[in-house]
Structures are given as structure tokens and as C-alpha cells.
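A single chain, nothing else alongside it, follows as C-alpha cells in the form predicted on its own.
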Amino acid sequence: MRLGHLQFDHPLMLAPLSGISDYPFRRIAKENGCSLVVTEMVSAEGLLRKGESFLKIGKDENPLSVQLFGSNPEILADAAQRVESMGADAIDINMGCPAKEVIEAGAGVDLMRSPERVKGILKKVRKKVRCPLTIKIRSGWDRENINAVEIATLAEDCGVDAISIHPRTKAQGFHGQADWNLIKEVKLAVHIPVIGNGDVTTPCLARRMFEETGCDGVMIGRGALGNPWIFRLKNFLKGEERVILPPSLEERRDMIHYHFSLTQDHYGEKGAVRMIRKNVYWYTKGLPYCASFHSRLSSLKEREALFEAIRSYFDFIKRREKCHLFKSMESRSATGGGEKTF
């Protein structure tokens, strides 16, 4: 897949996740094979006021796309120019966020209600930056106002290099099912790359999105929470059939420690403990007995207490697994199903 002058050896990308896809999160995704990482959405006005203190770009996370949100064409254009000078490889304009405070500012998915505003923004930004320019959109406002194809063709005419689409309406939020058929409709309507997003939580679903929609790339958001290993799928997406094993307990535990070390370097120890708790929740979600462990997380405010709880939890799972394995072998032996091995 190509995005302007950028070329990727495989088309799995990290979606912008508000309050989540910070530098440590992006770096881990990149190290696990993600082809393009996108920042959480950045206020264009805030960036112009605070500059590099508002957005830090790591030297080891390129190629990187910075997602900007706002509603003023001049401010968005100036912010895009500033971001490009800071080292961003691509600029993405958020036209899909359904958050109340973003919509009240006339930004996010609210922009899709006014194609003329979209046109004015994209023309201004395109004149100010040379790097690839993309937009991220939704289906539309609600079921009666689905206009993703209209916005996509308009964006192509304005010189946008690619379109990402999360095919849910603003009214849906993150509920219901993403309409992948709309990704296919957008792909058929434009000549620039189309990146699908929504409900991709497993390797098989990533491949299915490619097959069903013909999209050029797949952007993974919630499917990457606690699961950076999802980006290790290059050969699988090419059709190579193989068993994709979930990460082991040791891999999960080691990733938690690594994620914390990156977070501590970025935010300092106090900030790191607060920031890492949600990631610990995601790394352990679905593991045995996780509910009781998760109920304790919010009360763990010191580094030592947090990691003692993590160590105890993983040790408990291992002991329980060994106990179950021993009982299973005893049962098979008693019924003549095989020898006990130790």
C-alpha cells in the first residue's frame, strides 16, 4: 500500500484512540509490526498555543501520522504546517469523533453535516502541507443522513491522499455493528486508498475485511487494546494458513513491565502508575479469575503495590493451571487413558 510518498510492506495500521494511543502505546504497536501509527486526536488550537509541549513525536516511531481536530480552516492549516515541521510523516483530519465536546465545537463528525465546510478545510490544509493528507470519517450523522461516499469523493477532489472510514453513524457511537458494505462503496467511488476500520479484533476478521470490502488497509483500534500482537499478521494476511497462538502468560507479563518502563520514561513514575492501570486491565482481560484482580486495580496507586499484585495474580494463574493439568493427567491415568508424566 502507498500513501503519497510513503510505502508500507503490509497494510495494518493503528487507529487514533483518544486518551490511549500515546507514545508508549504507539511504540509498542510499531515494534510488533504496525505499519503506520496515528496519534490520539490533537486539538489544532492547543497545538498552536503549546507546540511541542502539547505533542511529542518520538524519533523511533516513524512513519507517524498526527490526527488533528478542529473546525476553523485557517487554524487547522497552520497546525498541520506546524506538525509537518515537527517531523510528522502524514496529517489526518478527524471528521469522525462523536464525542459531545468535540461536536459542540463544530469538529469531528459534525463536519460531515456540511460538505462545504469540509471542502474549505481540506483546500486550506492541502495548500499548507506537502506530506500525505488523510481524513477519518464515519458513515454519517444517522441512518437518514449517511453521506460517507459524498465526503470521500469531495475529499479526493481536494487532494486528499487516503480516506479512513469507520462505518458507524454518529448516532450509533460505538454500538451496533459496523457496516463493512459502506467501506466497499467508498472504495468503489474513489481512486485513492481506502482504509477500513471497525470491529476488527482478530486476525481472521482483519483478513475478512480485506476480502469483503477490497480496502487497501485495515486500521485497528479497540482490537489492539492489550493485544499489540495483532499486528504480527503480515504472512497470514497474504493467505498463509497457520495457527496463530495467543500470547502466553509470560509474554503478557513481560509486555506489562515493558509498557510500564516506556510509560515511566515518558510521564515519570507517578504518572506512569496512573496511566498503566488501564493497560494492565486490557493485557489481563479474558484471563482466568481476572474479575477479582481488576476490581483491585483502581486502588493500586504505588508502583510497588501494583507490581506485587500483578506478580501474585500471574503466579496464582500458573498454580491453578498446574493443578488442573495434574488432575487431568491423574484422571486419564485412572481410566487407562495414558501414563502420568511429571
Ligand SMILES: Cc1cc2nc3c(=O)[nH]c(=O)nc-3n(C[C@H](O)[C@H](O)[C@H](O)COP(=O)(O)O)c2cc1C
Given for the second form:
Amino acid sequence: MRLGHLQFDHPLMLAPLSGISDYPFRRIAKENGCSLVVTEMVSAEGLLRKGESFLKIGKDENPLSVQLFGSNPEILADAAQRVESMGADAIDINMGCPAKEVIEAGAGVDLMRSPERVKGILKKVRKKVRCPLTIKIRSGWDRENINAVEIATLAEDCGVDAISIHPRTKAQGFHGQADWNLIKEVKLAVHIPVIGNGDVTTPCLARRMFEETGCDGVMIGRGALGNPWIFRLKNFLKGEERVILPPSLEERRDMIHYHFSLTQDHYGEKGAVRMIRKNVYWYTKGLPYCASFHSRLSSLKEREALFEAIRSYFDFIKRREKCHLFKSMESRSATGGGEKTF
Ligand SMILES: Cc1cc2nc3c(=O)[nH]c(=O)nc-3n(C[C@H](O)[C@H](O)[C@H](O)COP(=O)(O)O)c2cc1C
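Starting from the form predicted on its own shown above, please give the structure in the form predicted in complex with the named molecule.
Expanding to the full complex; the earlier chain stays at the top.
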């Protein structure tokens, strides 16, 4: 897949995830095979006001796309120019966010209600930046107003280099199923790359999205939470049928430690403990007795206490695994049961 001058041989991308896809998260995705990472949405206005402190770009995470949100064409264009000068390899404009505050400001998915505003923004931004420019859209506002194809063709006419589509309407939020047929419709309507997004949580689903929609790239969001291994798909996507094994307990535990060390370097120790807890939750979700471990997580405010709880939890399930009780405990944890505390 090509994105302007950027070329990817395994087009798997990390979706922008507000409050989640920070530098440590992006770097881990990248190290596991993700070809393009996208920052969480960044306010164009905030960026212009606060400058570089508002957005940290790591030296080793290129190619990187920065996602901007806003509604004012001049402000978006100036912010895009600023971001390009800061080292972004691509710029994405958010046209899909359904959050109330974003919509009230006329940004996010609200833009899809007005193709004229979309056109005004894209023309201005296109003139100001040379790097690849993309947009991320939803299906449309609601079931009666599905206009992804119209917005995609308009964007192509304005010089946009690729379209990412999460085919749910604003009204759907994150409910129901993403309508992959719409990805196919958009792909058939434009000549620029189309990146499919929505409900890809396993390697098989990634491959199915490519096959069923003809999309050029697949963007993964929630499927990457606590699961950077999902990006190790290069050979699988090329047709290799080898079974992809889930990560072992040791790999999970080591990944937590690695994620923590990157987070600590980025935010300092106190900030790291706060930031890592949700990731620890995702890395251990579905493991035996996780419910009882998770219930303690939010109370662990110090690094030592957190690490001790992680060590004790992993030691416990490891011992049980050795005792061949693993399988029966797995089914208990699936029901949220488990009286052991960690
Ligand atoms: C917690 C969370 C934060 C998100 N933040 C953003 C964002 O900043 N920008 C954006 O375009 N989409 C955002 N999204 C939407 C995702 O990028 C993606 O389109 C959606 O989750 C569907 O893909 P998935 O099924 O692979 O998760 C967010 C989604 C979630 C769950």
C-alpha cells in the first residue's frame, strides 16, 4: 500500500485511540509489526496555542500520522503545517468522533453533515502541507444519512491521499456491528487507498476484512488493547497458514514490564503507575482469576505495590498451570468467579 510517498509492505495500522495511543503504546505496536501508527486526536486549536508540549513525537516511531480535530479551516491548516514541521509523516483529519463536546464544536463526525465544510477544510489543509493527508470517517450521521461514499469521493477530489473508514454511524456509537460492506462501497468509489476499520480483533478477522472488502489497509483499535501481538501478522496476511499462538504468560508479563519502562521514561514514575494500570488490565483480561486481580488494580498507587501484585498474580497462575488446573480455572474466570485475592 502507498500513502503518498510512503510505502508499506504489510498495511496494518494502529487506530487513533484517545487517552490510549500515547507514545509508549504506539512504539510497542510498531515494534510488533504495525506499519503506521496514528496519534490520538489532537485539538488543532490547542496545538497552535500550546505548541510542542501538546504533542510529543518520538524519534523512533516514524512513519507516524498525527490526527487533528477541529472545525475551522484556517486553524486546521495552520496546525497541520505546524505538525508537519514537527516531524509528522502524515496528517489525518478526524471526521468520525461522536463525542458530544467535539460535535458541539462542529468537529468530528459533525463535519460529515456538511460536505461543503469538509471541502473547505480539505482544500485549505491540502494547500498548506506536502505530506500525505488522510481523513477518518464514519458511515454518516445516522441510518437515514449514510454518506461515506459522497465524503470519500469529495475528499479524493480535494487531493486527500487515503480514507480510513469505521463503518458505524454517529447514532450507533460503538454499538452493533461495523458494516464492512460500506468499506467495499467506498473502495469501489475512489482511486486512492481505503483503510478499513472496525471490529478486527483477531488475525483471521484482519485477513477477512482484506478479502471481503478489497481494502488496502486494515486499522486496528480495540483489538490492540493489551494485545500488540495482533500486529505480528505479516506472513499470515501473505497466506501462510501457520497457527498463530497466543502469547505465553511470560510474554505477557514481560510486555507489561517493558510497557511500564517506556511509560516511566515518558511520564516519570508517578505518572507511569497511573497510566499503566489500564494497560495491565488489558494485558491480563481473560486470564484465570483476573477478576480478583483487576479489582485491586485501581488501589495500587505505588510502583512497588503494583509490581508486587503483578508478580504475585503471575506466579499464582503459573503454579496452577503447572498443576494442570489451568483449563478448569479458565472457565471459572470467564464467569468472573474466583475467591483468591492478589
Ligand atoms: C477509547 C477510544 C478512543 C478513541 N479515540 C479516537 C480518536 O482519538 N480518534 C479517532 O478517529 N477515533 C477514535 N476512536 C475510534 C477508533 O479509532 C476506531 O475507529 C474504533 O474503535 C473502531 O475500531 P476497532 O473496532 O478496531 O476498535 C476511539 C475509540 C475508542 C474505543
